[in-house]
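Consider the single chain below, provided in structure tokens and representing the form predicted on its own.
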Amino acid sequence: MELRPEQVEANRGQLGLLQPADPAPAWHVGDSRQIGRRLADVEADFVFSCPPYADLERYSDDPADLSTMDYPAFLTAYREVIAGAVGQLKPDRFACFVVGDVREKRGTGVYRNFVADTIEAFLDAGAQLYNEAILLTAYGSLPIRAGKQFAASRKLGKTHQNVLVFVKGDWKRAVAACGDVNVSDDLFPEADEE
């Protein structure tokens, strides 16, 4: 569920780049806060999102866009999205959100605790935190900016996001629902070199 039609079209245009999936992903234009009403007949095997990081980046001028909201309003709407998504998730299944903490915009420079707010929203929606991973992102210009940033504010440069995996129901049944995983040496040939 995506608010912006142009983003849905871009996603559909990239479908050919993915390995064949059965069933193929389906994207729907609409407000994610209404996912339970708009897609009431859908039962998801897996939920995945990399939601807006509050107002860190603004994606549109649509007042329904979570990225246009102040943090308290964003958090209320975000919790609605998570509750709706968990409601669409079949029992004994996984959900994954990729998030990263963001700083206050009001000059304080402190983190908002967005990662913990995400975990709390999932717990309140009936899913438990099951796994966490760190996704390293491209350094880009961070090495150039980090020294000046640290000298001025004692803030470290950030080059990661949190990959949070939640389970709705029994984790053993959720694992079984995923099916077998191929972890053969053919899949990971560099392991032979160690």
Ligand SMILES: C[S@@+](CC[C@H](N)C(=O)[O-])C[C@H]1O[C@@H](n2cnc3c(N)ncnc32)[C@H](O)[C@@H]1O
Contents of the next structure:
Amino acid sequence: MELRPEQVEANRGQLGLLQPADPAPAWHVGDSRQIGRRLADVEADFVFSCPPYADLERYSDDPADLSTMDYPAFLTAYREVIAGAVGQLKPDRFACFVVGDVREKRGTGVYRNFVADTIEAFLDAGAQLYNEAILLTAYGSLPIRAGKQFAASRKLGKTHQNVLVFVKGDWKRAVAACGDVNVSDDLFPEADEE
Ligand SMILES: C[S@@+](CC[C@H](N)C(=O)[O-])C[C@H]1O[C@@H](n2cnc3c(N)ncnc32)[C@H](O)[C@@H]1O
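What would you give as the form predicted together with the named molecule, now that the form predicted on its own is on the page?
Once more the chain from above appears, this time first in line as the rest of the complex follows.
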């Protein structure tokens, strides 16, 4: 569920890139806080989201847009979204959120602890933390900016995000529900060459 119709339109436009797109994802325009009510009949096998990282990027001026909210209001709304989504996840299934910590925009610019707040929201919704992976993001202009920033403030340049995987219920049954996975080397032939 996505608040902005133009984002849903873009997602639908990319459907052809999914191999195979069967069953095809169903996107719904709406406020994710309503997910439990709007999609009450859905029982999900998996939950995935890359949510707004608080106010890091502002997506619209819609007051329901989580990226317009101050951090305490954001957290309340965010926790509601997570509780609703975990509620619709079948028992014994996995959920994955991709998040990255964000600094306060004003004041000292300390980290908000958004990754920990995400974990806490899932724990409170009845899931458990199962995996964490670090997603390396493109350096871009970071090497040019990082030195000056470090000298002035001792703040490090950040070039990663956090991939958090949660399990609701029994992990063995969640694994069984995923079915077989091909982890043989022929999937990654370039790894053999190194
Ligand atoms: C990091 S972006 C992810 C974009 C998108 N899911 C994609 O396919 O890349 C976060 C998204 O959350 C959406 N959003 C913000 N508040 C929302 C809300 N209350 N309900 C649903 N979506 C919301 C924003 O419009 C934005 O597109």
